[in-house]
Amino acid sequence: MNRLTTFIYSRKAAPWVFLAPFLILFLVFKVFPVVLAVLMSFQKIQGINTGEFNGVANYEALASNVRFGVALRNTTLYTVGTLIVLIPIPLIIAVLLDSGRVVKATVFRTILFLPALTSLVVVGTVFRAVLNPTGLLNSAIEQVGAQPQRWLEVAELAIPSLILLAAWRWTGINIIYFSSGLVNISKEIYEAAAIDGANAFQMFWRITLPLLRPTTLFVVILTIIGGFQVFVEPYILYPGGQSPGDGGLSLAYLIYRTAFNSFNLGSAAAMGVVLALIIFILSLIQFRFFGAFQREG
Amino acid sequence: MSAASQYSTASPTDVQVSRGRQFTVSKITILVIFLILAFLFLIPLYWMVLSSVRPLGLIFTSGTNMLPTVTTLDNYSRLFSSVPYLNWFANSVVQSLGFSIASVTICAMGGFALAKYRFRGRNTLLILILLSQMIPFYLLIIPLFVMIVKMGLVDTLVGAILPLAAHPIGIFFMRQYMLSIEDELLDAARVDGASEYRLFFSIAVPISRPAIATLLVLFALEYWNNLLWPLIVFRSPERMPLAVGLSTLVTQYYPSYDLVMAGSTLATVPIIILFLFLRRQFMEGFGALGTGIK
């Protein structure tokens, strides 16, 4: 054979073409785009192909943007709503289903599952319906004697909407995430602890919580990028996106917006690097807490 | 003090401590808890088949009744003729498990590269495909968007799939996998006089198997799912899958309720069945793919 073929049939070049299709299509479909993201958001673009250099003028416009601020705001406020309330509650629930006290915890752990398998348009049409003024949630909070709120026609209830949506899609996932980790925990410190008088507390303090770290810190971070890229539901729950007084305007949705419906393609992408930024600084300071935590335990 | 040990009672994880009546009554709190949780999370579902056929006129006005009284087809029936759903519901067939063959083709070969072979850079790779993971989409898609209108691949196949195939997760997930293959097992093939690439398809992928079958359902059920990139790819109604095609009948200033349930349903129930033949798949493969990155 010649030294071509003879080359990539060496133990040398095996692992080149095998990662070859993988590394194309990252080179071109994401470390490319960011890079060329990076620059079109100090350029001036107008439609897709002239793009002029403008310094940090989109930046500048953001800084007075009103909305965006809004956005940020807004997106901040869900997505430390959704870490209140995905983080404990999911760990909780795993914690009980694995402690072998609740009956039948397979078929409530499936039942529980079951919404993070619906699409989020179906999550968002449906919530949308059961949020309606006379929909199913008014309905229920009638029957039981109290106020009807118009959920989605007031700003400040856009937030508290988008989170109980939220509660609804993703505890089940993060009850899976908790539960395997949960598994790795060998039952022979529970024993050793409840040799030595520990109570159910103290074990849950000291034993399950500082070793379902790593699990716990892998949520966290899910939890956080999700939270800062809430495009959907907004784009789903408001008419053609659309919230009353920017109540849901979330960041996600402002880019898609600035891009897709304005076609202001620089001023987008600036949003986009502030977005990426705000993620991977806290995903940083998530590290480095956690990190800071173990060693100390 | 009685307050603190009335608590402890009903305390989860007790079960060495406890006997007897108490140990009943907490059993029974936790179940009942457990009841009300599993009620609500089912209820939305519930409701959204329930409503699918109902007449649009008693959607909206039925209150908290969850009976099906009044029950009629007619929602199905006009919800095929006025939009091409059964277009959009093929479409997100062969576009989900386009997605899925092709991501994990090209993850399982990546990760086998990855997990079997010594060469320089390889622990710097990985940590670059692993933070690529933190990179908002939304980045991404201004820069995606302007790429596939100049290569011709808006409102196609390609343009839908390829973007999104280079999957960190998949590719970390099966490197995982694979480092348990024996290095013996591969020198003794190779002693044998088997190529490399003979090497991953007889050994690599046999042995795999599971964590392929896992990787194919969870990615083919996220691109079902997914709105964004497909919303943006495609612009023919024919052409798109159904989570677009149902977003472009829902963000309507009074949308249809009577034909959105009942594609809402449509798209869901499909999965749900298929979820509960497969429930240990979707399940571990979740907690897989949460707990293998630590």
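Numbering follows the first chain given and starts at 1. Superpose the two forms; the largest set of C-alphas matching within 1.5 Å is the rigid core. A quick note: this is a predicted structure, and the numbers were derived from the prediction, not measured. What changes on going to the form predicted on its own:
- Shown in the overlay between these two forms, fitted on the rigid core, is a CA shift at G197 smaller than 2 Å.
- Fitting the two forms on the rigid core leaves the C-alpha of A146 displaced by at least 2 angstroms between these two forms.
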Contents of the next structure:
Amino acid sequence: MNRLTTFIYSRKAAPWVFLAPFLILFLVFKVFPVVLAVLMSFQKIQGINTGEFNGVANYEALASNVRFGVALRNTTLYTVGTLIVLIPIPLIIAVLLDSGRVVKATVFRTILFLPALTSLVVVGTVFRAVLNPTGLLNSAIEQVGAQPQRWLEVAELAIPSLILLAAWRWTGINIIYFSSGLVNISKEIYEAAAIDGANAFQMFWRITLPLLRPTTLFVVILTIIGGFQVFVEPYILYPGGQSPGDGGLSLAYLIYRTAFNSFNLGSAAAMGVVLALIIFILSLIQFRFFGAFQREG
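Moving from the form predicted together with its partner chain, what structure would you give for the form predicted on its own?
The text that comes after this line covers the one chain and nothing more.
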């Protein structure tokens, strides 16, 4: 027993003993599923039948899969739309709330953050009512003299509807992210810039944006990952995910439907690998764009 205790508390063994629970969970629930999915993507697996190796046939089939192309286009448009909405708007609001010119800024942050705590089932139900032809959004549109839209009934408006839902739900949490980055920027820098005659826009462009680069990179990566992995929103907004003309079909939902409705596990695994590669490549591009690989000094 003394030898075991001595071994556990030794400098070499102790770190591994404390890391063991995390490493075991990580290997079982993260690494193993990824490796298994890659192996399955090179097999023909229908239902519970034993898979047989078929090379890259699953990947070749994706090139001619019309529904996969539609899902990839929809997911890309949704991700681009969320980036356009969920980066600049939360950033500007966070800067305004941090400027000291807004009364009760903490109250506003709390109110804007509350949608992120709401169940997506509730959000989907509420937005189905809001986007209804006689719903709140069309009533507001009519008040300004514009033509009401059939938000949930035509394929062309499926992605805009999903972006509206995402903007309402995630704007607040991105404001919190940007606010946490703004806290780390010294006020003395702004004071020195003001003494030198810089106006508010110049300070925002020359000081805030460059010093917020790590936070912006973090938010952009999260938004890209969340955009390409979108599943619950279209599934809840459209009953069972059945959007008109597949206008709201996402890659994640197509993978789910291929695996658990058609029971074509090999093809679903190939889609999952392609999706993972897309997210990985786009993340690397963002790291490169924001200069994350550059050496300091």
